[in-house]
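Given next, in structure tokens, is a single chain: the form predicted alone.
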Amino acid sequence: MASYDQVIIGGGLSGLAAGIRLARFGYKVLILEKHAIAGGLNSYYYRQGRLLETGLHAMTNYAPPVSKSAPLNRLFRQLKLSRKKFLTHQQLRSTIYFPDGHALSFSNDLELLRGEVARLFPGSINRFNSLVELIDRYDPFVNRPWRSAKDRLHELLDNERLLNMLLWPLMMYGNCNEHDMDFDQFVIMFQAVFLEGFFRPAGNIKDFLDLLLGHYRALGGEIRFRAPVKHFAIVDKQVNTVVLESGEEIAAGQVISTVGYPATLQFMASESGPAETAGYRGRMSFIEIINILPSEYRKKIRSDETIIFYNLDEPFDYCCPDEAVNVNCGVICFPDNFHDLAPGAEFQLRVTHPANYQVWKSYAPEEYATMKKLWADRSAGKVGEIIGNYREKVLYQDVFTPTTIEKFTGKANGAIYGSPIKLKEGTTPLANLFVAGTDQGYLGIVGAMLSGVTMVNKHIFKEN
């Protein structure tokens, strides 16, 4: 039987970061990934000779190399990667678009958003500035009870439209709860999106994953693909061995699971029956439509922003729709619209909408394919009202749904932001089993990686 000091379940970004951190200090580490490539929610695939990215609209938490205390740079130090050699491209400008022409633009310079708030909500600018000051000194990682962000923002801003416009991109980029979000999570996302901002690495997500995998292997770490976990063999309330679906057993000193708490509970269950996971299953999932268009068509549509977060529903509500998709709200992203990116012969338009996992799960295979086409067309009609008609110029289109997300990431219900119950400490009922990633509470690419590093530091290295 193979034996390892540390076994990590899931080869996504939190798992890779945890593995690198452990391998740096001489631990014998094995990452188990059920798919053929790494990345989890942030991976890639090929269609018609094109590399298409999953998950990566933009990375949050931008910081220049000189900002030593910034999360991105702390992460690179922990992983012993060169931040100076990690080339990045900052966003051009993004917009929050609401009914009646209300629109707030923002960039990686907070002064743009500050000026926009003063322009659109002049009576609220002082309160907005006070909110920024509060967030600057607030520690969101203290283990507090859940607190309504909406209620707190009503107290701080006293402006319904402004607070909803600020909430919308933060919810779409990292909120597992319907209707509201935890105030601590709001602070994390506000810092990531508005105070630090969007960027993307030079190259593509495959290049980034290759960098991490190469570094991990160079440090002596091992990774096995197509190695799905079946369950844990538990002795004295500890994981003794990790049992694969193939029947192979792997002895583990400690285990870090990055595949979500519902899946982790299933691994912990006895053979007598499945674990009770209903309370840990999120409902917020999404459909994403990737459109490839000819480069010359850029001038025919509104395409000079990086991301447009649009909501046309009144009243505003972030929730799982009753039908398959809600096209009245979503994210319109141009992944090529970052500073110093050279235009190519084609460009991408990615559109994301809230979607209902249960509806998509109910479709028979032939109906599923039909409904993907139907909703992609409805999406194009609604998005076209904002940026201009583009559907006749699409060279290639691909669609993934909540069931796609569940199949390729293991996230229950296709809930990419995981469980509504976060395990901030990362502990479980088993003494040597820890949780990292979305269900631990960190979100986004940088957040996911920091989660892996933080759980290693806290529970393996016993650092405070």
Given for the second form:
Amino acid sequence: MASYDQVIIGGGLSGLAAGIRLARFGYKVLILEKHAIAGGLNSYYYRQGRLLETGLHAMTNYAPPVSKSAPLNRLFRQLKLSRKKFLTHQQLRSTIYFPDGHALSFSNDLELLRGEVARLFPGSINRFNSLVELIDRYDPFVNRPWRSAKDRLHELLDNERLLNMLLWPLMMYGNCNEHDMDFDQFVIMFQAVFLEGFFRPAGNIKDFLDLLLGHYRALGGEIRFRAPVKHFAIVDKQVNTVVLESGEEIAAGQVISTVGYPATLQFMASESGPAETAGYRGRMSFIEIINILPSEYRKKIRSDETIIFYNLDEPFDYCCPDEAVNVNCGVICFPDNFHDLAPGAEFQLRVTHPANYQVWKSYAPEEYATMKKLWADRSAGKVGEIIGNYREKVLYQDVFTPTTIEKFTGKANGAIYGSPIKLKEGTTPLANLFVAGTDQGYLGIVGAMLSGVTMVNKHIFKEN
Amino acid sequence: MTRDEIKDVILEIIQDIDEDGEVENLNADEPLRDQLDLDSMDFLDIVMELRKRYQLQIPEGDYPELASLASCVNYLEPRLKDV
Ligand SMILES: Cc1cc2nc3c(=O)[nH]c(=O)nc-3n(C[C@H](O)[C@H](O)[C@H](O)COP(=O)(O)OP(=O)(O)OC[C@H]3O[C@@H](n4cnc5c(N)ncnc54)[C@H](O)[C@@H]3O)c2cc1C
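Structure of the form predicted together with the partner chain, please, following the form predicted alone?
Full assembly next; the chain just shown is listed first.
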């Protein structure tokens, strides 16, 4: 039987980062990935000769290479990757768009947002400045119990509209809870988005994944694709072997699971019955519509920003919609709109809306295809009201739904941000099993990678 | 290993962790952390690198012994004398 110091389940960003960290210090490590390629939620596929990215709108936590203590640069040092050779493109400018013409723009320079708040909410600017100071000094990584960000922001800002406008992008890019958000998670996301900011790596997500994979392999790490894990053989409250769908068994000293806690509980369940996963199944899922448009159409629509986070619902509520999709709110992303990107013959417009997994799951195959078309059309109608009509100009369109996400990443209910309960410590009932990635608690691309690194440092390096 | 050799190893490890860390002018008695702008995650890498190279296990309680270059050498000298 093959035997490893550590087996990592999942070759997404958290699994790759954990693997690099272990391989770097000479551990014998194996990543098991269900799919034929790496990346998980942040991966890519080909349609009509085009490479389409599944996750990346923007990476958060921008920092120039000189800021040594910034999370992005610490991450690169931990992975022994050169930050200087990693080329980035910063966002142009993004906007939070609410009813009554309320709009706040922000960029990677906090002063833009500060000026916008002063302009739109003159009575609240002092309170906003105090909030920024508080967040600047605040360490969100101390393990505190869940606290309502809304309640805290009511106290701090005393302005319902402003607090909702600030919450909206942070929720869309990193909140597993409906209606409200953990205050610590709010701070993590505020730092990542408003204080640090958005960027894209040069090239595409495949280049980034290839960089990580190449580095991992060069350090001696092994990865197996098309190797879905089925369950664990457990002896004395420890994972003894990891059993694949194929029946093959692999012995592991320690196991790190990045597939989410519901799926991890299934691996731990005895033959006799399914695991109790209800409390860990998140409800926030999304639909994503990728539109390819001809370059000359750029000037015909509002397309000079990087991302528009819009909400037209009153009252504002971040939640799973009752219908298949809520097109009244969403994210409009222009992945070509980052500094110093050469314009191509086409440009992309990606739109994300909250979506209901149960509704999508209930459709029969033909109905599913029809509903994808229908909702993409409704989306274009609504988004067109904000940026101008583009519906007839779409050269190519692809749609993925909560069920696509569940199918390709194993995330229960297609819940991108995973369980509403986070396992911040990363420990499980089994002494040698740890969780990293989405259900440990750090979200997004940089977050997932930091989670992989942190869990290895904490549970493997410091213990051994 | 001699004290000088141990010192060189530590400097080499630091250089390896931090692509633009300036190790030439380090004051041996001052905390490395203050001079190099490194954090606890980086310090763990020194421990891990020593483990990888010399199979040396440094318990977490001993990490403070690695605070300055001089204290590193003092701590490692008996532990690396046969290397
Ligand atoms: C549409 C969309 C847009 C996004 N946009 C952004 C963005 O702009 N910026 C940002 O920072 N983040 C974004 N994200 C979020 C980001 O992609 C995730 O937070 C991050 O990639 C999560 O990484 P992970 O390693 O925790 O999980 P995953 O990526 O889910 O990795 C888990 C891996 O485990 C594998 N797996 C599952 N089951 C098994 C099994 N039984 N055996 C073996 N392997 C298995 C899966 O195939 C997968 O590769 C977006 C996500 C989506 C879906």
